[in-house]
Structure formats: C-alpha cells, structure tokens
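What follows is one chain in structure tokens, specifically the form predicted on its own.
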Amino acid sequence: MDIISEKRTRVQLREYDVIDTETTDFPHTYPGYDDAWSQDKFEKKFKVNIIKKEDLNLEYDMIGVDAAITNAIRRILLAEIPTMAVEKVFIYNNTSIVQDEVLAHRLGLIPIKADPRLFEYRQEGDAEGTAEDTLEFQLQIKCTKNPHAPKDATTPEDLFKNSKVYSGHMKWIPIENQGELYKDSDIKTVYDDILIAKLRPGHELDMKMHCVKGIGKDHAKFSPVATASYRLLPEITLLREIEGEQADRLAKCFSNGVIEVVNYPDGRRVAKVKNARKDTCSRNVFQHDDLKDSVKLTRVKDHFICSVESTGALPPDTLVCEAIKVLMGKCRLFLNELDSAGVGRL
C-alpha cells in the first residue's frame, strides 16, 4: 500500500499522537484518486456483517461508510427509538424507609418488557390513558415475621416474610380488552430480581404504575439500549520477525488472543498477530525501545465494529433495524425539502 492510499484508508498509532484521522475522500483531496461519490461504488463497497447474535447482545461490522452514518445510527438507538417506561406512580401506601420520589425514580427506570411498536403515544394532558397508550401495574406487598423462622436464624430473609421488594412483584393489570390482546408473557419486567426496596416489619406498598411510551432524548428511562457503540477495525503489523523472550514480551503488550508465539520445529519461538480485532487500542508495546520500531499500529476507517446491548424490550437486532428506519426517514424528510425549496438534489 503506497502512502497516499494509506492516508486515505487508515489511522496511523504513534507512540505519542494519532494521525489520519481525517476523512478524506472527496474530490480532488489527492491528485490521480476519483473520490467522486457514486451509488454503483457505494454499493459493491458497502457491507454488514454479523459477527455474534444473543439475546440482548449483537456485534456486527460495518464496511465501507462514513463514521458519520454509523454514529447517527448510534445515536438514533440512545435517543429516538420508543420504549415503554413507567410515567405514573399512583402511591396509596408507602411506609418504607424509601422515600415516594426515590421509589417512583426507581420504578421508571426498571425495563418494561412490552412491543412498544403496538401502542400509541399518549396524548398531552390525558391524566388516565387508554389501552392503546398505557400499561398499567400493580405492586402490593407487606412486610412481616416468619413464625416459622429457625431460632438461630439471622438474616432477615429468614426472619422476615418479603423483606425484599423486587420487579418481579409488579403485576401487569389489562386494561379494557388488553387480556385478549395480550398474554401475560407478553407483558412483564424484563428481570424480577431488580431489588427496589428492602421492608422490615409492618412496611408496606401499594401502588399503581402507569407505563407510557417515550424516546431516550425526553427521559433516559426509554432508551432501548444498555450501551450503543462502535470503534474502527485494528490492524497489527509486524515490521520484524520477533523471536524468543522479545516474542513473550510483545504478546504481554496486547489483550489475550491477540498475539500468538508459534513454536517452529526448528526451536524458534515467533510472535505472529493471531486476532487484531481482539485490541482495545493499547500502545503499551512503545514503552520497549527494542520492539516499539518493529510493530505497526494502525486502523481501518471505514470498517466499522458496532455493538449493541440491548435493555429486553426489543431484540438488538431488531433495534438496529428501527433505528435505520428512523434515519432513511430523515432522509427523506430532508430531501423533500429540499425539493419544496427548488433546491436541486446532487
């Protein structure tokens, strides 16, 4: 790769600085490159590949676009993607030490395992709600003492009857033909055993939670995703054969599995890269003067590694694909202004 390609396509590691970290492929950046943009190029270059799917986690790659859209697509998963969250807490009885506020931010924040694509928002100043815009629970539960405890118990697990309060205490209450429409599995905390209060006896709650839905930009309580983020691709470049204790010492440099020591059957010992993509962009390798000159650190700019940890209510990979709707809408929106401006498209 000549150096003006290099400047192009990756971002250099140095031992005390960053370089190439600019885009650069525009029109007439370099002499002799067609950086024009073009859909046909675009689309052989462009790629998504999924590298690990679980239940609330997803990895996959990104090849071929700017660090711009994929940020838009990260940002949109924080902030614009709708989730149903607990709006309303009606407290008939708290004799907790918790306080009513505290508990009411408590309960918003617990993850409401709900399709948020089969509700409606609510509307503004409607204090009730409808079975098309609302969920709503019910948490009642009272503290007392186990009569059947051991005599040397000493927990209050032992001692006492719900001395825990957890999510899984919240019980989904239908409204209207809600229990036709839904099953109970359907409709449910995420987790159960997300502590909201500790009780002792004679504490009490009973309340009523209003689950509404809403977007991570007005509370972060709808965002749908634990973490959203993404880095570039490394590449690890060995500039040298490196053998024996050098070879032990530069796999000390990087994460696990990301230098391997081969043994040859001659006797060598040689450091070979086994997994770049394992680096988490440590440069501890330029704090040996005899190995700093002989690995090269660098990262591809348009490949994309994107993770997405999901909080229950939605599938990640099912995130992802409403955040992409979310961001061709934009672009539609804008290139209709566009036009109803006269403004003519590139």
The other form holds:
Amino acid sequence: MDIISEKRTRVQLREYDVIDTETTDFPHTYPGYDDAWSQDKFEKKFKVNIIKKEDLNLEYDMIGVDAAITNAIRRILLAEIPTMAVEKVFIYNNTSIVQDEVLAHRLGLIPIKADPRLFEYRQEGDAEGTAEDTLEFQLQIKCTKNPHAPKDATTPEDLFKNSKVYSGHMKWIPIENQGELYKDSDIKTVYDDILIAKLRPGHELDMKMHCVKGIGKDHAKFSPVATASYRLLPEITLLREIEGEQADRLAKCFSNGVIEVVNYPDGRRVAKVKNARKDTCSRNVFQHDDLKDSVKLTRVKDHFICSVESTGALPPDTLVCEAIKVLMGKCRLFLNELDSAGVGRL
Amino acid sequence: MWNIVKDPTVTKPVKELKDKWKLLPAFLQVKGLVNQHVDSFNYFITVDIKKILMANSKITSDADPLFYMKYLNIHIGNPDVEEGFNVTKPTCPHECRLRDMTYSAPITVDIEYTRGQQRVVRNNVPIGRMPIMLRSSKCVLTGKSPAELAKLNECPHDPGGYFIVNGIEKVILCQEQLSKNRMIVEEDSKGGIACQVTSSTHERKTRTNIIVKHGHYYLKHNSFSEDIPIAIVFKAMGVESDQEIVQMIGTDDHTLSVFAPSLEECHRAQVYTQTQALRWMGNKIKQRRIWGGGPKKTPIEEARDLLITTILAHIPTEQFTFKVKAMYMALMVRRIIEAQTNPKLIDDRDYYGNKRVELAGSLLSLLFEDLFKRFNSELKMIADKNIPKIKAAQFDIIKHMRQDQITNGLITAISTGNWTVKRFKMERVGVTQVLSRLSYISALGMMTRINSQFEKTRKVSGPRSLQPSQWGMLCPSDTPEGESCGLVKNLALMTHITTDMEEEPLIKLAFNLGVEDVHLLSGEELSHPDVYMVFLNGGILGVIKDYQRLVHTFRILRRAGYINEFVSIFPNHTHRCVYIASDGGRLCRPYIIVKGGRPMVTQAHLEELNRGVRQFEDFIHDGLIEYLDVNEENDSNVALYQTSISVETTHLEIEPFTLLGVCAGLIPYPHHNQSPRNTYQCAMGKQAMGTIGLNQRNRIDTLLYLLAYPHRPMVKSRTIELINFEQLPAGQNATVAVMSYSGYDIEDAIVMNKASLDRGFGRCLVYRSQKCTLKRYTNQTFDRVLGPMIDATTRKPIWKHEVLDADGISAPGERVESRQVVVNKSMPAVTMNPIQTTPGQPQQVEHREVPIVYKGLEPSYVEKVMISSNNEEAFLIKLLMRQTRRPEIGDKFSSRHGQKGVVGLIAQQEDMPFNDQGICPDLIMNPHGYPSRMTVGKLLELVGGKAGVLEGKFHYGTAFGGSSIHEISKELIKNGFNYLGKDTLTSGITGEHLSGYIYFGPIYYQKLKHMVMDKIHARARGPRAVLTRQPTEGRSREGGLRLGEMERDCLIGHGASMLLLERLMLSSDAFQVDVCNQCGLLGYSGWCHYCQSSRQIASIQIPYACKLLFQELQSMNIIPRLKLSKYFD
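The structure above corresponds to the form predicted on its own; please provide the structure of the form predicted in complex with the partner chain.
Let's see the whole complex now, leading with the same chain.
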C-alpha cells in the first residue's frame, strides 16, 4: 500500500501517539483521488456483517461508511431511542430505611419490558396519565417475622419474610383497556432479581409507579442500551520475520489467538498474524525494544466493529433499526429545512 | 548496652519475617485508636480521683475543735439520668445525644463525721456528677459486642473518647506542653544562658530560673522583686560554707574561676550565715496582699517558707533540710557553666523528648481538684457559721452538701472549653471542641489531634517545623495549613501516651541496683567526674558508678515484666546522667526487640498470633516487643527494615507505614506524592462526605452529609483496613479519563458524565435538624403547639400550615418548602407576672405565635420527628429534615491526593469519549493537574484500581509498600490492556479515533461538603439594617454584595464618579434631608428648628449613614455644619 492510501484508510498506532485519525475522504483532500460521493461507489463498498446476535447483545461490522454515520447511530442508540421507565412514584407508605428519594431513584433505573413504540409521550403538565402514555406498577410489600423459621436460623432470609424487595415484586396494574391490549408477559420488569431495598420486620412499602416514555438524553434510565459502542478493526503487520523466543514473546504481547507461532518444516518457529480482529490494541509490544520496530499496528478507518447491549426493552437489532429510522427522520427534517430555506439540494 | 556478639550465626541471613504488619491490628485491638483519651480518663476516675480525695480528706471547723469530717472513699457510679425527683434510670450515650442531656454518672463518697457528740459514718453520699467519657471503664458501651452496641443505637466503629454534654459531643483535645520538673538550659534573648525549671506539684506550679548577669549567677523568681545572688540562696538553704557550695557545683579549675565572682558578691553583701541570707532574701520578697490569714510572719520565716514551698517546688524539703534542693540548684548552675563554654549543651525546646502531652484525664483532675477544694472550703464555711448557732436540730453537715457546684463546674468547663484552675492561675480557653461528625475520618482525626500551647501569632519557625524526634510518634503529613500549621499535630498510628505511675517501687529498685542515695552524699561525690547522676521524673535519686549495668538490668527487668512497660530509662552522656521516667504524657511506641542481630519475634510467634493464641500483650510480656518513649528511642538503634539490621541494632520497626496518622493512612501510595499534597489530602479527607457511623440514621444532628452510594476504595491501604474505613467509606470509585475536554476543565475543573449522575454518582443526602422546646413558666403558663390554621373559604389549611399534622408538628414524609411552618408553637405573652384571673371564668392566656419556620432555597422532606423531654424543659421536639442532591456545576470533588476541583461541565454520555469496550468515563480530569503537583500516587492509584477491577480484587497502596507497578502491569497485560494503563479512545462527538492514548481507569473520588446550593447568593432588592438603612450583610440575611474599599479605590482611579455615587449611595442608603443653609444643620420637613425659619432650607440627598453620623456627633456636642453651594456656579 502506498503512503497516501495508507494515510487515507488506516489509523496508525505508534508508541506514544496515534496518527491519521481524521477522516479525509472528501473531495480535494488529496490530489488525484476522486472522493466525490457517489451512490454506486458507496453501494459497492458498503457492507454490514452481523457477527453475533443474542437476546441482548449484538455485534455487527459496518464497512465502508464514514465515522460520522456510525457515531450518529451510536449516539442515537444511547440518547434518542425512547423506552419506558418509572418516572413518577406515589409513595403511600415507606417505613423502610431507604429514603423516599433514593427509593424512587432506584425504581427509575429498573429496566421495564414494554415496547415503547406502542406508547405516546406524556403531555407536559399531565399528572394523571392515560392508557396511551402510562404504565402503572404497584409495589406493596411488608416484612414480617417468619413463624416457621428454623431454630438455628441466623440469616435475615430465614428469619424474616420479604426481607429483600426485588424488582419481581413490582406488579403491573393495567389502566383502562390495557388489560385487553397487552398480555401479562408483555409488560413487566426485564429482570425480577434486581434488589430494590432490604426490609426488617415492621417495615412496609406501599407505592404506585407511573412509567412513561422518555429518551436517554433526558435521563439515563430511558436509554435502551446498557452501552452502544464501536471500535475500528485492528490490523497488525509484521515488518520482518520474527522467530524463536522473540516470536513467543510477540505472541504474548497480544491477546490470545492474535499471533500464532508456526513451526516451519526447517525447525524454525515463526510468528504469523492469525486474527488481528481479536487484538485489544493494548500495544504491549512497545514494551520490548527489540520488537517495537518490527511490528506496525494500524486500524482500518472505515471498518467499524459495533456492539450494542440492550437493556431488554427491545432486542438489539430492532434498536439499531429504530436508530437508523431516527437518523433518517433527522435527515428528512434537515432536507426539509434546506428546502424551506430555499437552498437547493445537491 | 550493645553487646557485640561474636557468634558466627549472626552473619547468617535471618529469614525475612512475613506479615509483620499483623502485629498492628493486634495492637489496635488492645489499644484502640483513641486509647490515649480513654486510658487517661480511666486513670483519673479510678486512681487519680482517690489520690485527690486523700490529699483533701479532712474538713475541720474553727468553731468547734471536735468537729471533723473525713472522706473515706470515693466512687464514680454508672451513668444514669434523673427522671423526676430522686428517680434515676440508667442511660446510654445515644439517649443523651437525642435528648440533649449530659452523659454523666454520680460521684459518691463515703464519709465519717461528727454530728454533735456522735460519730457518724455514711456511705455513698452524692457530691456531684461526673461526665463520663464514652468507652471508658464506667461507660455502658465498654466490653459490649457489636450486636449489643446496635441495641444501644451505637456504632461499633465509633472510637469513643469524647463526652456528651447537653447533647453535644465534646472532645478534650490533647495539649502539648514542655515537660514539667525538668531543667531546660537555653539562650535568652540577650544571648545569656539561663536554666529554667517549671515545677509542678499538686499544690503549686512555679517557675524557677537561674540566670547569668555580668558573670554572676542569680536566682530569678517572680516572687522576688529582684534577682537573688545564687550564693545567698545556697546560704539560705543552709549551705553556709563556700567550699561546700563549690563542691556541689564542681571543683575543676574552670568552674571555680567562673563561679568565684558569685561568691565574692555574697561576701560583699555581707551575708555569711543562713539567718542573714534568709533575712536578705526576705527583704526582697514582693509584698502580696494577704487577707487576714494567720499571724504576720517575719521576713526570715517568709523567705524560708518560700524556699520550701515555691522555689523548685517539686524537690521535697523534709524538716527544713534543703540539701537535695541545694544540690539540684547546684546542678542547674553547673549546667549553665558547662553550656557557656559548649553551646551544644543548650537544650532544644522543640525536641519531642522534652514535651509532655496533657490528656483529658489530667485536665479533668486539675479541674476536679479545684472544684473539690472549693466544695470543701464551702462546707467548712458553713460549718463555721452554723455550729455556733443553737438550733433544735443538731448541725448535720450532710444536709449542706450541695451537688450542683461540682456538677456545673465540670459541665460548664467541658461545654465551653474554658479551663480555669485558680490555684495554678491557669486560664485556658478552647480546651474542648465539638466533635466534628462530618465524616468518620473527621471524627477520628479529631481524637488523635494534639494542640500546642504555643501562641499562633508569634513568628518563630522552631515549634512549627517537623522535628526529627517526632518520627513515628506524630504524623508528618497531617497538620493544617495557615496560622496553626505545625502547631496542631496528629498522633501516628501506633503512638501510645503514658499515664502517671507509682514512683516508690522504682526508687527502691534503683537503690537496689546500686544507686547511691543522694541524701547520703556530699557535694563533692555528686559532681565527681566518674559517676553518672540518676534522675527519676526530674528529681535527683543519687549517683551510680556503673551506669551501663543499671540501664541494662533495668531494661531486662522491664522486659521481664517486673517494671511497668511504659517506664523508660536512658543515659544522657553529655549530661552524664541516667534519666528514669515514669510520668504521664510521654509519647511512646512499640518496637520489636533485636538481640544479636536477630529480631526476637519469629515467624512462629506470628503464626501463633494468626491462630489467635497470642495477643499483643503476650508479645510485651514475653519480652519480644517493648515500648520506647522519645528519649529512649534516641538511645536505641532502630532498624527500619529487617534487611538493615546490623550488629548494633537494638530494635526493629514493626511496620514503617505506622509513622503516618489516620488521615494520611487513607492516601494510596503517599510515598510517591509530593509531601504537601498529602498534607492537603489530610485536611480534605475530613470534609469528604460518605458514612459517619453505622448509627447515622438514628442520629439527629444539626448538619449531616451522607452519600447515597458510598464505595470501598479500589486501592486500599493497611490503615484503611485497620480503621474500618471500608465499613464507613466516604467516596466513590469514578472511572476517570485523564484528558482535555471542552475547555470547561481548566484550572482543575472536572467534567462529569450526565448519565453517571443519573445513575447515582455523587448523589448525596443532606440532613438538617430543627429543634424546639416547650417551656413551662413561673406563672403557670406554658408554651403550646396548635394545629394548622384552616382557611375559612376552602376549609383547607393555609399554605403556611400545609405540612402540619393535626398536632401542630409536621409529619414525617412531608415536603416542606421555604417559609412553611414545621412546628406551630406559640408562647404566652406574659411569662413573668402572675396572671390576674377573674374567678369563675376559665383562665384566658394570651399567646404569641413563635413558629419554627423552614428556610432554604430548596424544599426538604421531614425524615423523622422526635418528641421527648429533658431535664429542664417540659418538651423537646426535634425534626430531621432531608434533602437529596445530585452533583451540579460548581460542586467540589477531590481525589485522595490533594487534588480538588469543581465540576465545570456536565456532559451528555453520548458526547463522552469511549474506549474499545464501550466504557465511558464518569469524570474527565485535565492532565495539567499532574506536572506541577507531582502526585504520582494518583497515577499509581489509577493503574492499581484498573487492574483490581479487571481481576476482581483490591490492590494495596500502603505507604512504603503496596502492590508494585510491575505486578499491576502484568495484570493489565493479562487482561488485554496496555501495560501503562493507557487506552485507545474514540471521541463521542466526532466519532473519530482520538489521536492520543488516554490514561483511563478508576480513581477514588470524594465529594466535599462545599456545594453550590449552600453558597449561591444574589440580590437585587432586599432587607436593610435598621440602624443604618444599608443593605444587610451575609447570605443568611439575604444581604447585599459589598463594594469594598479596594473596589471603591478602583472606581476612583477610573474617575467613574457617577458609578461611585450610584453604588455607594443610591443603591445603598440614599436619604432625602433638609439642610438649612443658614446654620448648616439638618432641618425637618422644610423647617429649620434652629433658625426657626424655612427660608434657607434646601433638600439634598445624602447617605442615611451620613445623616446618622451627624446626629450622633451632635449628641456628643460636636456640630457638623453643612455648607451648600450651587453645583453650576
């Protein structure tokens, strides 16, 4: 690869700094390169590979796209996809030691399994809420002494009943026709083993909660993802043949499976790059003076390894689709703005 | 005593002792962190108080020679409270805190006295109440298990050592002072040498000086009007021959020639005999007014009395023989003579061996003795007055013993901190302080604090600087900045402070070990160059020829447990003396004994300790470990590490990190930090909020800061474990990215992640209490609490009373806004005079509303309401108000390395950078904070924390130890991270790779108590002071922002006269006055009262304060006259 195209397509990780991080593929950055955007070129280059898809986790590659686009999807995932979360807590009784505000805060952060697309945003100033914009949960629990506790019991779990309040104790109360629209399995907390509070005999919780639709920008509890992020595909180039003890040392500098030491028929043991994708970019090879000049660490600028961890309200693939929809909506809005401002499209 | 062993095994390397630090928890288990306070108080209430009683045990009366009263014994009971008349109930500290009572126990005495002709013995007669120190031997908390403590609402980690007086926790701070009864040779301001002794006995405290003036030696004492030539004093003490005097001082040529002029002076004064000398001195005594008191004494008697009781009071004089006192004085002279030729012999006042620490027990005993003496003299006065009267009932002194004098004396002293002991002319203020409960560390830090008696204003660096002799005894880091820097110190982790011990057995022992009694010696033998003098607590015991044997045997006996472990003995070769010390207030510290190049503690011992079959005390009893005080430490050769043991080594340090105190012990890797940073952290750790005690939710404090989700630090230290900081943490592990972000992070500001705040980072709870008492007055009226006022139209409580319950007190859970009433109290309008009642009609008492109103920018919630009663008031109502706060811009945070900063920006999570795993920082810190501060410890904490998080364990950052960077790096590499802790980050804003590697990992951050919400203040219009009509001052009074002198100067410099006029008058206290241009006085409504005319009246605007000044001047016969002229003329 020549220097220019390497500069254009690779981020280089050097010992003390990273170079060529900026995106340069727009017209007139480099002479002799046509960076004008074209649909054809994009379609040819653009690829999405789904690497791993689980209930809550999704890993996919986006290749041939600008960092801005990938980042926009990430940002929207974090901040602009709505979910349902506890927003209002009506505390009728709380004799536990957890303060009302702290309890309400904890309840807010519990992920709620409910499809936010089926609900509306609540109107500002509306305290009551309607079936379209509100889910109501109830938490009524009282801790008592366990009359059947074994004689030698010492732990609070044995001695008392309901000594721990979990998210599973939250009960969904349908309002109006919600009972007909949704099944009990549709609307619940994602996990039922999140500890909310610890109680002791005589302590009692009695409260109602209103879940509303909101976005992560407003409060992190509305964020549909635990995290959404991406990294660039690492690339390792060995600049010379590394063999013997050095090869072993080199392999140790990277995560398992990145470098393999191949036994040649002539008895030499030579390091080969096996799977650079597994590299964590820890750059530990720079520890060794004799190796640091024989390895070149780069990352591919337009190959994004994205990962999305859903909190459980929606599956991660749906979330990405939703994010793209939001992005498209934003684009459309922007184009309309351009149109109305009288600025012509390209 | 260094026996050079020729044993070949010495050269063989000894296996390094592992887990030597485990001795430390064992030490703290038996001693505790605040042991010095508790020990000294225990000593006071068990031993010292009995001594005081015995010293003042008999009361007689001048009126009846047969009358007497004798104290037989004294007891301190168990803490209780009085509920009604003569009904008491045992109490616990928490009850006293809540009910604003004093945690005290009755002092009872057994007495024997005469009633008429009868001899009566009465036991357990109360004479007062003694405030009880928490966790002392009389406290209900001692020896209780954590579960039992929980039942008493007490935190098991609470150190105790303080008092509860009227519901307030008070600490008697340790006071550092120069040791009593010791000679100090020093240079005075004129360059002359002087020897000073501050003698202190139970009766008296005096200072005796011997000075040099023009080559003559004088005794200087403030009871003499002029300095007394020393030879005259010797003669007055019965040492009449000059030869004897010289023999005592020293017979070498130099001494003789230097001292000769002083003898000559005596001859010139024609003083040859004791009587002459006494008369000479008697004439120089300052005349003191003596009321009444005994027959008038002759000057000779007076001088003799003075010599016995006042001069060098700590040297006892038996039957008018001054021999020992004369020898002591001769030694003082000798020290001066020696110091004159050899300046090295001048003592260092700041040397810590010359210091004693006065603790709660000794301070209380001074106070108690004073009160007890006053109590007795009052009893005597009553007896004198009442016995001659003839009454039906016989005089019974027991009926005149009032309890309140001693009780109130003790309580007021502790609650105000004013220590007034008349007989010592001692008047100290600020002896006690309110225990700071801001955090657990602040409370603990306060208990280990040592206050110096030195004046803060004097500009000398000596007492403030770190003395090498403070090594291991006082924390080198923990001292405040500013005026009291270096004067307020803190104890190190293993320091123990001694209490007084019996001298009698030590004296006997010393004589048995070959010390020749001073009483049997002549002066010559005393100053003989072959012998060493032996001192016990500043008094001369005698001389010894083979001092090494004495010291050696003494130490052997101590190690074997025949002598108390805190008795110290050490030779001073420049003084040619052996000093034995058993007095209280010495700082000491345990060390492992090393014999023949091997530490006495072996791995086997440590294993026994591990298994729990060996206690720390056993190490002492078995002679493996011993305590050394500062002086003895300087006679020893202590190895810091086992590897550095040589043939000369006598002791081995238990663990080097114990030289730091409690607060500095929290810092991870403090040995990598620049030292002032550790000092800053010591001050800041006390402001960090978190957990203050396991009983924090049961307390009703005036102000309490708690963290919603406190964390254990990822990088901890041994000290952190030892002081239970992990159970009562104050801070959170924040994921920190050290990078520049946005520009809102300059000057130490930090950028916070909004999502982290949403998830509870830095969230804190602020509790404030409101108090209200309902009193009953002398005229049978009383305060009352009424229910809410109901609005006539809506039938609902008015807004102000919205939060009130039917009983007129706000209910728990209620949200209270500013200016709402929490207790609707009203007071009778007339409380003093009896109320006229018309018979037949029910009593009508007018009441005035005095509601308890909540004030604050943000609303609070009522957490709990306590209704109780205490001794004085009928009812006591306390409300606990709660606020929950999330961090906002301007809140102050700090790491554990003296790096504080305010929040400069709260950034959205999506804007934050993230690493390859998608981790976002909670907090971004600007790297400019590092180079100039050199807090390398923080860098190490970050990597240590990061490796710990990845491995699921805690790393140690213990001082002079801790996890090594290599170890940490290995763990990072193992987990696929860069070995330096630097990650590759992606910008959350552009989505591009950042062009630098970012130092990224968890650092323990403390939220400090300074929050914007408590400080924010602005005003446009608002209240004004009544007198001057100028805006009020201060945030609490919604005051104005002052345009001060310097700002004024600035405006003058700019010539902005109209702005000046506006700021200083129009916006402040502009006032329209009428001025009579004829007389220049102020008129009123267009009329000059002086001129009786309205012709020359002009109306002008002046500051009201100016008008006020004119009127005040007039009131003292100064007439300010105003002359007006037209501006445009």
